[in-house]
Every structure is written in structure tokens, then in C-alpha cells.
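Only one chain is shown below, in C-alpha cells, and it's the form predicted alone.
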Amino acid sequence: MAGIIPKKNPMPSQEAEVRAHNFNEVALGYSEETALNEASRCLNCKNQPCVSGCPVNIHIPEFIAKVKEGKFEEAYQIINGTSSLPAVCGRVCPQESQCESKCTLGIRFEPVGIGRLERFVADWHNANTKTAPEKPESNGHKVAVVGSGPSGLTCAGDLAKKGYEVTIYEALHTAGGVLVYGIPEFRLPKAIVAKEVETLKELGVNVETNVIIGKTLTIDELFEMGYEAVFVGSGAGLPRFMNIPGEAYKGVYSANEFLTRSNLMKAYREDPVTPIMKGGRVAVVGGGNVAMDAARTALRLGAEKVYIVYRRSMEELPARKEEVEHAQEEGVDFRLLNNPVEILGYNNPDDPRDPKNGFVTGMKCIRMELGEPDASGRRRPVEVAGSEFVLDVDTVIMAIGTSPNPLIKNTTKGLEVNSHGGIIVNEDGLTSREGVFAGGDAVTGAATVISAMGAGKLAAKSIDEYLNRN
């Protein structure tokens, strides 16, 4: 490996002093000059190791080949035929638990840059090229998606490719589920996912909003509007919350509803149609990179004091390496090894209209311990006896987990769940409902948007396999 460039080109970014307080994207992309150093890293391994590690098995060594001849819209089009979305997972995708993880550069040297390099030809396409994706000619069959989030919109695209017909309907106001919901702007520019929607309506997607299956219209009456196989992709937004004392106070914010209010509804801005919290002092309870991405919008809010409240310590913490150090480097501060055991709030029933009613004043914690490891492997957090304190919040933001909402489960016959709501699913990802396919967040519960993106490819593969059976 003489030659070999050790370490990754670093990805340039914002200051933390500066991007701390506003909301454009922290990473700041490769030039074109990085690119194709970075692509000069890769060994173009005969056995494509990198390509197992990815769910959409995306031909990386076959795109990184084109960077290094600076053919980059050849590279987007390898790319593309495999991923309906590089520009997001360029962004968001766990590459270091991923592709990365198994580069063979990696075993001696830090792996290629994978994520980076597919960001930089997603946004060198959609800053150089114009021309619209030719739109296939229809094959007769007609498939609704239920939910524009990553398995939504790769299912449906996987399918316009082949011809299909393919309604998308949305519950929200803009496409793009947790992409323009969960995740914030400044990790994932909300333009770039309107874009990637955008080529998916050239293809021959239609996309209907405010349309909630389960209320507006069920299942049932999509099959009777014609259509041939139903795909489930309406994710996991359903809160979970810690059944504590106190969690009913004002200024207590599922994670689901906080980031919907900044990324969805731009409560960020000076007259809001939602309000938010702005200054103040926070928590954030969890460890996952929606704790972070919690933490750091409140800190772009405008608080004077973010903590991540952690019942584990850091080699615990789940969420990406990249979003940690970020979080720290803003000045979010990590209070590991404790957990949450009552909000406390004030109260005043000499005056129920004291406009400080109800209001969250503190949040009372204990110190942890690890002990044995529990059945996910991580050591066990047991409480420390006698050592509770009191730290001073006005505003505490559980990031805990989501689970799926059960009203498609509540408003379709013959549509099993297992104890956690999720969809129960075969390995074709075909649920106990005749021609209803299921995959992403509403099958496992909240995971990453690479792994639902795997799932609406399968359930795309497994319906163009069910129609053409028929």
C-alpha cells in the first residue's frame, strides 16, 4: 500500500462559534479537488467489500472509478440506479457502521470516504445538470405508498422506474416524512430533499399531501380505486415518554414534536404560526442522534444551557460518532451516567391564574452506575442509592424512541402487529394482508433512513414480483 494517503481528506464545516447559532448546513461539502484525491484512496477491491455493508447496494467502487476520471455525472447515474436518494444519504447515512466499516483501506488506514464522495456527485448533478429523467412508459399497474419518507420514496421511485403507476400519499403538509420533519436544516438542507422528491415527480410519481390513510381514506378503498398492491411506509411518530412525575407540565417537548415545530413548521423564525421555546436552559433525555439533533436546534433556539441527559456512559452512546463530537464542539453538555426520576414544575393554588402555573422549573436526577450487560449487550445502568439531584431546566425534551402510529393497524382487516405496533412483515416484506407490502420504520420501529431505504427497495423488488405473478 506505498502511496496509500493514511487519513480521509477532512470534510471542511462552519465553525462550531459561529454554526451554533444558525441553522445552514454544518458540512460544507468536498470541492472537486478533494473529491478526486479522496477517490485516488480507493483500492477498487476485485471482491467489493464496501458494497455488502450497504443496504441499497449502491456499486461504490464502480462510482468512485468514475470520480477518479472526473466523469461525475457517469458516477451519479451508477449511483442512481440504486439509490432514489444519494444527495440524503451522502448526508445522513451511518457510513462508518456501514460501507466504510468494511473498506479494506480501513484494516491499516482510515476507510475512503464513501459518504463523502457520494454527497459531492449528488450535488455536482444537481447544480450541473438540467435535464429531466426520461419517464418510463407505463406498464398498466397501479401501486399506492402510503408515507413519503425513505422507504416510501424509494419504493415508489424503484417502481416508476419499471413503469409503474405510483401514487404517493402523505399525512403532512410537505413530502419527504422524517427527511423534512425529524431531521434539522442544518444537517440536512430541506431544499436538497425537495429536489430529490422533485425527480421522483419526472419520473411519473404523483405525490398527494394531506392525506392521512387510516382517516381520509383506509386501504380498503385504495384497492377499491384500482390499485393493485399497497405499500406501507408511514415510519414511526409516535412519542414514547418515561412515565415520570411531571411529564404533563408546559415546556415538556417529545423530541417528535420539537423538531416537527423548528424543521416542518419553522418556529425558529420571529412570528411563528408555532410557538417553541427560545433561551432558557434545556435537557434532552437520551443518547441517540435525535437527542443530538435535539440538542443542537435548541442551542440554534437561542438557550444559554443545553445538557444531554444520558443514563449510560459515552462508549454507550448510540448515536453517530460525527454527531457526538459536533454536539460537544457547539458547547452542548454531556451529563452522562444519570437518568430522570420526576420533572418538577411550579405551582401555585392560591393563584390558579399565576402565569407561572404549570410551568417546568427543574428536573430531578440520579447518578447511574453500569453494571451486568442486559440483553442488548450494553451494560445495565443501576441507580446509585442517596445520590439524586435537582439540575435547573425550564425545558426538558424526551428523545427516547418513537413507535408507529396504530391507526393503519386499527383501520385495516387481517393487518397483524407485533407487541411493539410494528408491522409483522415475511421476508419479502409482504405483510398478513393480501397485497400489502410493508418495510421501514412502521416494520421496525425508529432505525436509520439507509435501512428503510433498504426495505422500500425489497418491497418495490417483491411487488413488481407479486404483479407480474398475478
Given for the second form:
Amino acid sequence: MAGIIPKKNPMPSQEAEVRAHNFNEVALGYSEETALNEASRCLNCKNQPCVSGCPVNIHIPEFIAKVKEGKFEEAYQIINGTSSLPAVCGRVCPQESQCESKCTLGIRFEPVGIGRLERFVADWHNANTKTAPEKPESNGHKVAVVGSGPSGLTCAGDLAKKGYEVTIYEALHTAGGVLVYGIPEFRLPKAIVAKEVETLKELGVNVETNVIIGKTLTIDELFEMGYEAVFVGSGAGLPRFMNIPGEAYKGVYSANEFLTRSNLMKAYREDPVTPIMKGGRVAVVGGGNVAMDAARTALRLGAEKVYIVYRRSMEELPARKEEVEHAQEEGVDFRLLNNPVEILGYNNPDDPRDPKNGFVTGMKCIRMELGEPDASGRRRPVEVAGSEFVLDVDTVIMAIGTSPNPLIKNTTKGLEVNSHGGIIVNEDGLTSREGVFAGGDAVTGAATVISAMGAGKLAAKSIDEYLNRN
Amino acid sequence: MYKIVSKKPLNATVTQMEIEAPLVAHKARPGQFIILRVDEDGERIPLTVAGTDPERGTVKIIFQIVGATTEKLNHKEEGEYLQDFAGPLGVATETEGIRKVCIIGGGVGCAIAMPVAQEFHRLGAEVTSIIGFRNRDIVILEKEFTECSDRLYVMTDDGSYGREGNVTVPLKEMLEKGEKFDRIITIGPLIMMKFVTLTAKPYQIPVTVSMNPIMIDGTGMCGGCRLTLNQDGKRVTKFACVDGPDFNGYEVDFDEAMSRNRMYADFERHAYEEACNLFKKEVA
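Alternate state requested, the form predicted together with the partner chain (shown: the form predicted alone):
Zooming out: every chain and molecule, the one shown earlier first.
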């Protein structure tokens, strides 16, 4: 295969030692020249294996072909036909386990940088195209979308394009869900999320913030208000803790709280109105993307030392590869095959008013080794007897997942949930209630942005079919 | 944006406002709370609903100036707007089967206790209220409590108004005399609620306490408001925003809750001073 460029064009990035101290975006994006070069690596396979790896089935070879020709806006329109959030996906999708994992080029060389090209095209469009999208003619049907995270935005976008009158109800004060409160600025600038929400509004989507469905309004009331179908994309809910001693000490956060303080409430700014513990020594427990985000945020907030404490090995670490590499480059210390058993706190027996009382002083861990594979197929970590040690930290961030929010299930009669509290849906995204569809973390528990988008997309299609049947 | 339709000082540091928020006004029940932001980029703070007027679409809030955000809120005037106002959140106070109730409020906690007392009165229960303050200058809502209570005890720490002593004094007297309540509901400083619970314990009267931990989203997402309950010898983590704010007083780990509430004490003191300086400059 003469003439093939074996490696992906590298992503220009801020230097590790610089970016570890600021909240600006780490990856800077391809230039036009680099994008043209990367696009030229695509073999344009007839059977399009990459498309099957994409949860929203973006027409990948077609858009890359347009990039090759330098027709960036046309490339954007192709992506936009199937994805409502191209600038977001290009940044946060785990491409290495999706589209790029199926790339033919990847069999012998590095796969085409599909995610990087997607990001380039979306950014090019946002920078160069000023015309607002045309608002489709209304088909007279009203649909309510609960939650403005990736699944809700996708569902709303797809329905709006078909002429539905869509209202999104968001519980927080800003639209975007996890894209705003969870994923940090340095990985996904909030201006990009705001722009995607703006685009939806131009398509006619109405966004109502500060409305908590299940509290301010119930699902039943939405139907009384004239909505003919409802999509529930209310996202992940209550953070999980390990139920080990000491988790109530001051300095123990859930990743949700730590990231919400920094991202949504802007605690990272010079003079914040919402406080957060900055600096010191930080342990983040968990190995997913959320753990990486929390660790890298702590670093940027001025921590002198940040550990990732994970009970399995690097091979089982579920985070997106690029995030792990970035975290390592920035100096995050990975303590793998370790599991916390207790969080230690300060208690002055002579002075109950000592202001240091109740703050974290360390985390006791135990070493683990990998045993036989468990139900998930991964080797089960088992404790090494007598190997306890204390990690000297003053902040502990638990990033071990969430369980679905109980507010909607508690106030919606006939809405069935599974033993974890996740809403039960069929293969069309339909719940046990007529006209109520659901998707994203509210159904699956904590998962990825793109899988939530896939669920939102599926639900939009099902809602369209449902309302046309009647 | 949410309009401030009325504003009235109740004492030097406690203010009452009515906010136009029709959806919240239609739904809110006694014991529930709202989250507000004063301005763009402001902090989210929880405040308990002090009353509603569904017809006018307004929600009453009563707050004490304790920090930067409440200071800023107090500088907003009638006719001005709040950036965000979301709710109602939390579970409403349980009223079913309670025919005789003792409501105990402390300081600004009386603002939260008041709608609860009014609700029991409306439901026809026998209401005994005990409200406590540091001194006569900060006594609030006496008239409202008189109207909805069969018996009312007003207490001040220094005896400058009503009776001298804290709220547990009349409670203890009543219990010692053999008075029975279906429920004691107490709302105020954690230390007060802890001692109300301890006072009631020998008489095995169920005690409901209203917890007020640090919160951010208030919708069951961040976990910052968690507290520990001792249930059948087990320590159980609960979230005040979705499981509460009312809890069984006998189960709550008050000492832990008090410690957690002081997590950002230094930051808060500093932010409050900054805010005060800012307003002083504006005046000067």
C-alpha cells in the first residue's frame, strides 16, 4: 500500500505543563491543511465499516470525501443530517472504541482520525457560517423533552427538524445537562454547548430552565398541557459512595459535586461565589471519564498532588484513551490495583472547637490483585491480605458512578423501573407508559454522551412513528 | 427572571419577599424548599417556602442575612427580578394521622415552622407552638403563630421578651406533666433540634427535624447535602434534597451534620465581608 500515511495527524495541543494550570481547551483542533491531509488517508471503503461503529450512524466516508475536496460546509451538512451535536461529539466521543475501531486502515496502520475531522468540520462551520438554520414548518404536534443533556438535545433537534413543536424542560439554570455541569471547560468549552443549544432554538425548540419534572410539573401534567408525547432524558442522578467509614468527613466529594462546583458554578474562577477545596493533595477514586475529569480539574485548581485510585489495572480502566494519556502527561499519579477501605479525618480530643476537626487527613487503601474473570468478563480484583497503607491526602473525590434520579419515577404512576432505578424501555425507547419515551443515563445508568445521543435519536424516530400512527 | 412583588423587613437581619413564580406557587406544600440565584453567575441557595398564593402566583420566602448571597438578595427591591427560582423541592412535611402536634421553631427557622403550623391548624389538628429567639429585637412572626396555634410559647435567651430560656424549657414542662403529642416538629439551628430531640426521647414522642445542609443543585444530583442516619444499628447515607429535608430526629447524626455545615466557614466569612464592602462602597 504505497503512498499511505501510516499515522494519524497528531492533534495540536497545549503543552502538558502549561495546560495543567489553566482551564482552556487542551486540544486545539486541526488546521485546514492538516484536515485535508488527514481526510486524504480515508480509503472510502464501499462497505463503510466505520458507520456501523457510530451510535448515530454518521455518514462518515461521505463527509470525509467532502473534506478532501475542501467543501467543509457540505461536509458539515452531511454530519448534521444525523447528528445534532457535531462539535460536541468530535470532542468527547470514545472514537477509538467506536468508528475508528472499525476503520480498515486501522488493521495495518493507525485509523483515520474521524473524531478529529468531525471536530474540524463542526468548528469550521461555527466559525464561518453565519446563516441561521431554516425553521421547519410546524406539523402541529407538541412534544415535551425532559432534560437538556445529550439525549434530550438530540431528541429535540431531530423532532424539530421534522416540524414538531418541542419544549425542553431543564431543572438547572443553564441548558446542556452533563455537557455543562459535568464535562470540564478544558475538554468541552461551554461556549460550544451554548452554540449547539442556540442552534436548536433557531430550529424552533423552546427551552424552559428551572423546571424540575417530577416536582414543578409532573409527566401527567405535561399531557394535560397538550403535549402528545414525552421524552425523558433526565440523566444520571444520585452519586454512589463506597459505604466505607469516613465518607462524611469534610473534603470528601462526589465527582458530581466537585465537577458541578467547578463547571456549572464556575468555582475555578479567580473570585468565585461558590466555594470548592483547592490545592492540597487529592485522591480520585474510580477509573472512568468522570474520574479523569475530576483529577484533571483538581490539578488545574492548584493541587500539589493528584492520585487516581482504581481497583483494577490499566487494561480495565474504562476511560477514553486520550483522557488517560492527557492525565498522565499532566502529572496525575495512577495508583492502580488499589482500593480504599477507610477515609481518615482529624479529631482533636482536647478541643471540640478546633477548626481542623472533621477534615480529611488521609485515605486507607488495600492493594488488589486480579483473580478469575467475573460476570463482566474482566478479571475480578481481590484484596491482598495485610497490604493496607495510608495515602496522605486532604481531598477525596468519589467517581464510582451514579444511580438514576428518583424524582420522575416517584411521581409517575405506571412508569416501570428496574432494580437499579433505571427506567425500563423497549427496543423503540418506549417506556411502560403510553406516549412516554426515555433514553440516556436515566435508562442505562452512567454511560457515554454518544450512547445517550443514540438513545435520543432512536426515541425521536419512535415518537415520530407513534404520533403519525394516531 | 422572577419578579419580586413585595419586600418587607421582619427584623434587622430577616427579610420577607414574595416572588412571582406561578408554577412553584401552585405546587409547593409546607416543608418544601426552592433554590434561587440572585443574579447571573450567582450562587445557588436553598430557601424553604414560607407560604404561597396560588391565585396571585406568588411564593413567600423569608431569609436571614448570613452571607454574601443573602446580603445581595437583601439589596434587591420590590419590582426588581431574581435570575432563577426553581422548585418546589424536597418532600412536604408529613401531616397524615397527626391530630396533636408541637411545632418548635428557633430564630429564622420560625419562618419555616410557620407554614407547617398553619397547615396543621387548617387540617384541624391541635397546635402547640414554641418559638425561640436570642432577644426581643429579633422576634418575628408572633402574630402569625398566635393565629394558627392553640397555645403559643415565646422564648428569648435573655428573657427580654416572653419567657426566659430556650425552647426545650416549656417542652420539658409539658412532657413532664404527662402531655402527649402525636408528633414534635422542630425547625431551627442544628444544635437546637438536637436538644429538642434529646428532651423528647424519654417520652418516646416521634420527632421530625428539618435539615438544612449545604446544597448545590437541590435535585438529587450532586450529593453535597448528604447526611447520616442511624437506622437499626446501621449507618445509612441520605440526601436531604430528595429524601428530606424532614427526617426522624432520633436517627440523625447531628454532630456530623454540624461539622459538615462548617466546611466552607472561612470562605463564607471572607465572601460575606467582600459583599458588605462592595455595598458600603456603593453607598459611599
